[in-house]
Amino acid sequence: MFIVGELINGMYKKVGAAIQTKDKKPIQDLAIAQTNAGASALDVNCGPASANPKETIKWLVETIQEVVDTTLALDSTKPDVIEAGLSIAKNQTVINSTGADVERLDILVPMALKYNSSLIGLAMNKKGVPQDKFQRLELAATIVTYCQEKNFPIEKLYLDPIVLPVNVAQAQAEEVLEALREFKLLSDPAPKTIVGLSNISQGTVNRSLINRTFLVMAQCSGLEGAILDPLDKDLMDALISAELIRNKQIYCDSFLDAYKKK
């Protein structure tokens, strides 16, 4: 499972304060903790805490790279901010993210090729979030076709079907699970799949329980990546146990620790 730690985001109070004061320690502590907890990559998002996001994302990238070599998922709605981060990244990167609109694909697919970056493609466009698996498949197919035409390696593409909060769009959870299964049929080789997991429990009680239950269900539908909180031990234990039961790793009595050290 490709685990993207979600916690270095300026929307979080602690991270926003660190960005404002250029305090490296909270950022580096989160980078180390998420990596040690099993994160394959770290999401890096300036959030609303910066008046100059291009300089802020550079500062965040440099700050993180001082303490870990983990892949960085550069997260912004502004392509120039993403490229600012890519330009100084020393290790593997992920662009988070493009939608299915051609004007955004025209910018971000060439950028991903230029920097040898993976790319997250959201099954949505400027009209909004799709309401069933068929709309999700149509938008995902648009992204896959565009990438094929531009010779972007599909193996480096992660498709996100867009998870909606269960408390306001309960029926959409099943639509997402079905879309995850069918995204794999869009091309050969197949694109990978990813979700922004925390969206499923936004605004609910028992968020961790909802997150980990949906995650395991999504894993059984072929999910290969998730943007999540790797410091949620119960969530990570459920993820790792599901990988074991699905024969994605070899059993040993210390399989939980073994997975995180992999």
Given for the second form:
Amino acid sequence: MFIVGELINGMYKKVGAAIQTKDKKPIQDLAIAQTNAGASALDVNCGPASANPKETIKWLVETIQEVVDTTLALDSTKPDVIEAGLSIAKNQTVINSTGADVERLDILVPMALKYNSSLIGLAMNKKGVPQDKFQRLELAATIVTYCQEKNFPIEKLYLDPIVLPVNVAQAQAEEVLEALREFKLLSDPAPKTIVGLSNISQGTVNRSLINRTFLVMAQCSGLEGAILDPLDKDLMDALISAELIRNKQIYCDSFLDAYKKK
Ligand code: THG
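Instead of the form predicted on its own shown above, give the structure for the form predicted in complex with ligand THG, please.
What follows is the entire complex, opening with the chain shown before.
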């Protein structure tokens, strides 16, 4: 599983405060802790309140790179903010994200090619979030076709069906699970899939339980990537156990430890 640690996000109070005061320590602690917990990449998101996101993302990238060489997933709705991060990133990168609108694809696909970056494609457009698996498929197909036309390698494309909170959009989770299966049929080689896992439980009481239950269900639909909290041990143990049972990981009695040492 391509695990993207979600915790370096200005929406969290501690991270927002560290950004404000240029305090490196809380950011570096999160970078190290998430990497040690098994994150393959770190999401880097300035948060909604950042006054100067281009400067902020550069500071975050520099701060993180001082302590880890983990892949960075540059998370912004603004392409110039993503490019600011890419321009100084030393290690592998993921662009998080493009939608299906041609104006966005025209900017972000060439950017991914220029910086040799992976790319997350969201199944949404300027009209908003999809309401069923058919809309998700149509939007995902637009992204895949565009990438094929521009010779962007499909192995570096992660399609995100857009997970919505179960407390306000209860019927959508099943649509997401079906979309994950059907995305794989869009091309050969198949695109990879990813979800923003914590979206599912926003505003609910049993967040961790809902997150890990949905994660395992999505794994059964072939999910290859997840933006999640790698410090949630129960979540990571469920993830690893599901990989084992799905024969993605060789069995040994200490399989939880063995996975983490990979
Ligand atoms: N897809 C892609 N990228 C994404 C998302 C996605 N990036 C952002 C988000 N969704 C994934 N990251 C988070 C990070 C935190 C939370 C949810 C998703 C979260 N935060 C607490 C909350 O809102 O309740 C904040 C708590 C606090 O303020 O301390 O749940 O879907 N490609």
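If you superpose the two forms and keep the largest set of C-alpha atoms that fall within 1.5 Å, you have the rigid core. Positions refer to the first chain, counted from 1. Shifts are known only where both forms have a C-alpha. These numbers come from a predicted model, not from an experiment.
- Listed alone, the shifted run between these two forms is 48 to 50, counting only residues present in both forms whose C-alphas move 2 Å or more over at least three consecutive positions once the core is aligned.
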